[in-house]
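Given next, in structure tokens, is a single chain: the form predicted on its own.
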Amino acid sequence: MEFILVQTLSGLASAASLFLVASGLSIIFGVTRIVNFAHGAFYMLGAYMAFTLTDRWTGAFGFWGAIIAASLVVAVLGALMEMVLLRRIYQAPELFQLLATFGVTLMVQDIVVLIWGPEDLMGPRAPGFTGAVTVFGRMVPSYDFLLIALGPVVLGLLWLLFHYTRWGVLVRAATQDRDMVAALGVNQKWLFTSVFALGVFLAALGGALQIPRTTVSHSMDLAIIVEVFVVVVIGGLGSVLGAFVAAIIVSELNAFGILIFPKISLILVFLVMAVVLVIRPWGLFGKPESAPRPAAGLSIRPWRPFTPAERIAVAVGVFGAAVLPFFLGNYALTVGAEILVFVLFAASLHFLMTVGGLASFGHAAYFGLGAYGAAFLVKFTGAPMEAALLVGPLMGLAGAVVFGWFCVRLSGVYFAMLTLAFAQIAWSIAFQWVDVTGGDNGMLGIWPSTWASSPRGFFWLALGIAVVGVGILRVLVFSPFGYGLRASRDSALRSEAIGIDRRSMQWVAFIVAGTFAGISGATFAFLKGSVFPDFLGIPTSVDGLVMVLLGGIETVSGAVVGAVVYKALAIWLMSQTDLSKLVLGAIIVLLVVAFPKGIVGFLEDLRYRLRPPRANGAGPKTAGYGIAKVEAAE
């Protein structure tokens, strides 16, 4: 008994932290409706600030000053941030929000490495709280009762700010319709950026009150980013109370879960998110979305297959690739194969979110699904490649089978959520099976056949498989399956009432693209020789994101295009600089601020513009972020 109550009180004082960072995320997004993925890095930010702040200027301003003065130093980088990026993306769709956000989180992890160095760091201990209490013959920390009694404090703080103010009251107005509070003469623009502000300032004291609690290091951001998306979601986005009993929620579940289920401990917490946003998709104290953002997909003026001429250009394309192998070296060959594995790994994740109009935050669950069910046979049949890649990506559609059967029954945000969900069940799994992935050792000896061993022989195979791969998802984008698709994605009214089933079309959308992301996870298991719990990570996940916008989402040749110049940029600058995540990070949101319909995107915009078409040509162009447009068929 006495034993249980220690774990719950460890379980409440880190829920504390959590529900810091986590109400911050979800006042951000029920007011902004950004889906912040640098909510991580100001929380980092604000545990190195305190850090600086405690241990030279401790004289100044004393251990709490130095606290409270960290976390509004870093609302203020936030404010700025809003400003400078954040406003000119509000009327973008929530991809385009996450890989703007995402890149600050990649320049924020290499400017904290070069500022405070990548070793990790001890703060001090908060005075009057060094010592730890007896409860029932156990010792607990005293500072973890502070935790405790913060948390409540925090929630009935911000209650009274939302309930009793008139800010608060344009908040919460701005949460149930944003237009109705601009049509009555509120200045958007400044309460976006003070609830950002605001909402940045929770995260940055919520990492400056775990420094006397744990060691401060540049990996913070991704560590607590995961878990706040998880709290956010079951307690509802845009609730505060949700998030306060959802943080309590995970926090116990992390506390007792090591303890009860040691084998599955890390499943727990996205297992009961899964199950949430099946069972209530808009969390515990949340509201549905009474009116979708629609989704970024293909505009009407691309719906065309190739002609003559590009066919033509495709063919010497592919084949000046086929003949690469005769004039690279080794290390250039090897690295032409693993980009033409993530070639046909974005142009998968382009028909489900483009064409299908479902934009996967954890597309790297079937990437990786069909890794180790190619090292699964190699290892414990003893199945050479040939076998192993034509039967190992069968479980990156099971995959897709079972989880696309949930998500499809969710759009937005919540169904990118849960999508997530599903991942990282699948990372945690492969993690934490160790007798038969490995866990984080994971599995080694998955080498090719002597004929393709060789760097040449292997990249002649890449390229094989990405061509056909690519192929046939062209084929299928411009199929009646395709069409109707697209017709599902634009208009779910209009589709159904001509006889287009929407669930299942995309189900099935997901399934292809899940069995096609399983083929490039087989085909790098072989490049690699090795299998890694990485392999479904969120990293992966967010890097066919990108691949899809750096090359363009409104034209089907963006995500191979993508693919090339992202993974060749990536791989050239970490041999180039010791900041390669600062320049890729500046790069995505120069990306999304500047050419937001990416490098094939824009191609053709200039196309046009030096060459309008005519009159019966290619359909009207689409503007903005390539938001889909349902026209009239009159």
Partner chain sequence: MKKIIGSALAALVLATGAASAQQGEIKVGEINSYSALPAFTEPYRKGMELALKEINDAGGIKGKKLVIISKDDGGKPGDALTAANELVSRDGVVLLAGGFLSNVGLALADFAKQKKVLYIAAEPLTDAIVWSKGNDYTFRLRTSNYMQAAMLAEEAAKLPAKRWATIAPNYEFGQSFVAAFKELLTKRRPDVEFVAEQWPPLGKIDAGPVLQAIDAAKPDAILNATFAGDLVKLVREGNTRGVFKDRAVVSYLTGEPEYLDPLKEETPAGWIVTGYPWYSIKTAAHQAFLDAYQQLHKDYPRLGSIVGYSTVKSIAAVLTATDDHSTDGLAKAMKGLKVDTPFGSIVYRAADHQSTLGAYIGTTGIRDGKGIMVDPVFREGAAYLPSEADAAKLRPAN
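Since this is a predicted model, take the numbers as computed values, not measurements. Basically, rigid core = biggest C-alpha set you can superpose within 1.5 Å across the two forms. Positions refer to the first chain, counted from 1. What changes on going to the form predicted together with its partner chain:
After superposing the rigid core, the C-alpha of Trp405 moves by less than 2 Å between these two forms. In the core-superposed comparison between these two forms, the C-alpha atom of Tyr143 has shifted by at least 2 angstroms. For Asn330, a C-alpha deviation below 2 angstroms is recorded between these two forms after rigid-core alignment.
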Contents of the next structure:
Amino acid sequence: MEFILVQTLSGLASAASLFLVASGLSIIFGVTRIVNFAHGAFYMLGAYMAFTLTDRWTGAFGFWGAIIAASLVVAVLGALMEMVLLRRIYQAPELFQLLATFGVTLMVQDIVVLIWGPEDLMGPRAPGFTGAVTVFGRMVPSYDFLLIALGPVVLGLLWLLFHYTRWGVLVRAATQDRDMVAALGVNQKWLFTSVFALGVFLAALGGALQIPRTTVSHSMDLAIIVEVFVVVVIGGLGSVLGAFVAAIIVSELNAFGILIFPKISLILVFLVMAVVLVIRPWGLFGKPESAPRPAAGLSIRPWRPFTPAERIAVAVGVFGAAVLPFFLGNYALTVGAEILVFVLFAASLHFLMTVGGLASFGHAAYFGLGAYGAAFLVKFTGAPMEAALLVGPLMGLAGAVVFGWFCVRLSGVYFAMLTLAFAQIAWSIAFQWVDVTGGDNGMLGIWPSTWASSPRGFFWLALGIAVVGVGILRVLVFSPFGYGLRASRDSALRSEAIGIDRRSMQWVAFIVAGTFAGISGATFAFLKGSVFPDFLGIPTSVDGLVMVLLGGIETVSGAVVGAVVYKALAIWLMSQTDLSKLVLGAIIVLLVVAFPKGIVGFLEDLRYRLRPPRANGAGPKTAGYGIAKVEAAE
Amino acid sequence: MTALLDVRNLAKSYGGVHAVRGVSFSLEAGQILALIGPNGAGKSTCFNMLNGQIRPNAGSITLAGQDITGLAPRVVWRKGVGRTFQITATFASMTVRENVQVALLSHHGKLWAAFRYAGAAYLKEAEALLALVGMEAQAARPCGELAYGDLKRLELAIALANDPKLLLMDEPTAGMAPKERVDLMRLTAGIAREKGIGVLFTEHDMDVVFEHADSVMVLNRGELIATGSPEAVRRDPQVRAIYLGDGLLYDAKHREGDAA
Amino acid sequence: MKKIIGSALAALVLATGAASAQQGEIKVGEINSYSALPAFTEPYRKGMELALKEINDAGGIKGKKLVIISKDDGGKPGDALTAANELVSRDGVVLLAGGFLSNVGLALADFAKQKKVLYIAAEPLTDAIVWSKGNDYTFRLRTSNYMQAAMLAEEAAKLPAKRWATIAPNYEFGQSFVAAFKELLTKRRPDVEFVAEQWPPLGKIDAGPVLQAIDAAKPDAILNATFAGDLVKLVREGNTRGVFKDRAVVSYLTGEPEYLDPLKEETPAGWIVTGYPWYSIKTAAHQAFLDAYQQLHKDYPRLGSIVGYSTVKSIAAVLTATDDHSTDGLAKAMKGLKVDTPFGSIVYRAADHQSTLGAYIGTTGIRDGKGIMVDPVFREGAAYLPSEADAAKLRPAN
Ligand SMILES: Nc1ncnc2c1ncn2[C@@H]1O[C@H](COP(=O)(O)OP(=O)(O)OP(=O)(O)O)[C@@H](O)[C@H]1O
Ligand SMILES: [Mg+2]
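Structure of the form predicted together with its partner chain (previous: the form predicted on its own):
Okay, now the whole complex, with that chain kicking things off.
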């Protein structure tokens, strides 16, 4: 009994820092709708900054002053980022801000190493809170009590702030309805900036308060960011109370879960999130999201298939790629094959995102399942490469059938987070089930058949698979199925009212995307000769997202270009410098600002401006459009 | 002969708000019925229940003798009910023609075809529907750049794609210029009479209502307070008192820009 | 659109430039997790630099300059394979070396087997790399999981403790270490029992609940295999909660400066650890290394420095041992190769390709506010390996 109480206390202490960071993320999302990937980076910066300041200022005042000062400094950095970077891209398609903040995260990871050095840093313990309090004969660190108290205190302060200040009321109003606040004549810019600063402050405070418990290191951000997202989603986006409750649930389940399943920590939060989202699609305290932002005005130029001239150009391009093996060396060809694999992976995600309107944060699951499917066939049945390439992706398909069925019941960020949860569950199975999957050591010796074992042969194989795959996906875009799918993306209301079964269509799209991801994964397994759990990991999913966004979310096949550019850049930077994250992050940020419609979207804009299609002046051009805008805001 | 649409005791409440209560009426094929009432009276809620978008708390909806209460919109649509929305809902990433083509593909059950070019499907029918609403010249234009009045006409074309027996039109002319409103309703009425489609529509512009409606129902705070011919409703003292007040009934201009 | 692939590839080739193969150079490839694990790979790199400088200052390999081309793997096996491929196919290196993480090491080992290149695994600790997944072209330098488990189990067996609890990071490294330790300790002490185990995820230990769970099982002794940030959390939390009081703790790798230094004055006293007490090693070989290292880098060495230094020394040794720099020639020369390291001379065993590099074992303590290993003793690696005949049986027949 005493033990249970003490374990509960430990869980509560862990919940506190999780809550601080999560509440910041939740507030930011609620008002600005930004999925702030850089939140973990600010958490880490808070810790580093606090380390530096507590090193300078000693004594109790010094310590606590340093914690607050560090959080404030980082909050200013956050506000700067919002003003310099995010303000420029609020109008860009949704998720673009995610890409931008992801770029910032990459940069920060390298920057902290440059500033603070590679070694783990250990800060001082909190003055006055170095000892322990004996509870039922067991010792509980007094700092734990401080953290336990801090959670409700911060929650209470936020509540007061939101209910008793004009600013707070505005923030709540904006969380409910952004347009309404704009209509009230409030300076939205500064509201957003201040909200962002508050959110970042909470993240930094969460980081700074970690100093007395652990070392500060450059991988702190990744260790927390995903967990924080999960907490926010379980609690319900935009709900601070939800974040509080979710942090406690997750931490307590972990504290007690490890007593029965010592290995549960790895996966627990994702299991909880999957269960919560399946039962309560908007999290514990969240409200149903209003219909996703209307697509109107985003993609003013309807898609069309290639013209004959463009077809010839594409054919020439494919031919050009096909003769590359006669000019390039082995290494370039292997890199080329890797790029081609990711072209198909990105194209499959692109199909789901742009045509289906479903942004998956866990697409790597199907890539990885395809890869493991192929590896299982080779290892357990001795199947040749050809058979494994055909049958292996079926595992990606099967995964998509099962996971997709649950996921398409949700939309927006909740959909994204459920896909993430399933991907993490798949990852943890690959990671834990050592007897079958080899755990983190992966499965080795998955080499291609002799005819494809030369870099040249494999390049052609990968090219063939990518061309056929991307081709099929393109055909699907312009097929009745693609139109129906796009219709349900454009307007759920209208599509349902003309007999389109949105869920089934999206489910099938999910399966199609998963299968093609599986095909690319299986190809990748043979390219690398091995499979590892990180194939299903979050970084792989994020890579896919970046490729799609970079290519252009409103294009038909932009992902192809996005994948080529991103992958080539990533491989090249990796080989050239140890600061590849810094450079890559900076490039992503620049691209986001310079090409908010993605590379292909930008090129299309350019072409359209240089050579507008035949003017079709019929009908009044703008009369009534203003009314439309107002109506839409009604 | 059973009525095309028969509604009995329809009710819906949101929390404490009775958006609609005890609404009953019926509609014959080829009949044009107007549902009017002040803002927030529950008109859109009625429409949304009729096409299945929201589930009524009580009451029944019968379409040509078949109970359709609580069916999903897409099922209701398959039974021959087309609708337009108060705030237009179209497919912004497609051309005008493609908007209609999608509806046609759905109507013909061809949406699952995966390896055909949808842009070439049912071209003739799509052109014909667009011509019917006077949009043939704009067929190739991106839907996203249409003027609002044109969007409303496009919605009508989409709503007609499944050869509906019943057309539900929620403020079909809101946001249009006065002349456009009259034109559109004239067009609709013509099509409905010719094809024998039953039409239920709501409208704030009384000129439009009284010119075309065979019969008018007045909704106030979720309850029907009057039903009858336009003339009878116009004279109904209760209607005048509660809703129409002092002469607003005759002064369409007064409500100009009301949609905003 | 495929056009763009072509031009991108072309750009890639132009930009990286064809590596010029100069006469009188021998190029070797090296891969490590520089960007992902800089805390461990920086000292390693510095060790390599020292060895390289010494070798080339002394005339290189029979008059030819030794050139090391280093690549980052970002901590991912897949990227390590890309790098390996670049080194072998484009840069034309004669052999590969490096690796920190076990899964990266195993991936590179498999690459070596497939592409028939020699691979000298520097830091990966997994036993599989030389045993269950060993191959003809892979050799491993560092004192392995099994060897260090054996050294620690020997000490653990001397303790009176009967009830043991284990804490290890939840991945293959932790799992295989704990398994080896359990087996070896039980062999020496059939009377011990393992009463609790905790497997926190790497880098994400929730130390309070984990320690509380361990404490609840009332063990006499604790085996720890967490390291880096996890270790710091564990130590702070455990010290405050008094979980380590009156309990023996055997802790893997904790004596390495990489992990011990961050603990500073909070270093727990009396833990039995393996590690690298550079401050109290008095052998001539080490002293020479220490002086040279401090002179070159103005910093003290970490264990990674020893590994990096010895890796390059091994490379030089094998390249000097034979003039046949084909893979088969090198692999043949690696078998039984003798190399002098700061820890004394080692041999790459012919039967299982494991080097006999030993390790220091001692107990933790504090001096001048810094954690140190007290009374460290060196354990010869050879003594803690199965016999060559037995080890050969652990390898796959191929
Ligand atoms: N989803 C909802 N939740 C809560 N209340 C609602 C909801 N939808 C409608 N209402 C309320 O129900 C009542 C009827 O709304 P409805 O939209 O049907 O009116 P209407 O007659 O169409 O008005 P208008 O002329 O402005 O379009 C209103 O009081 C409205 O506030
Ligand atoms: Mg309405």
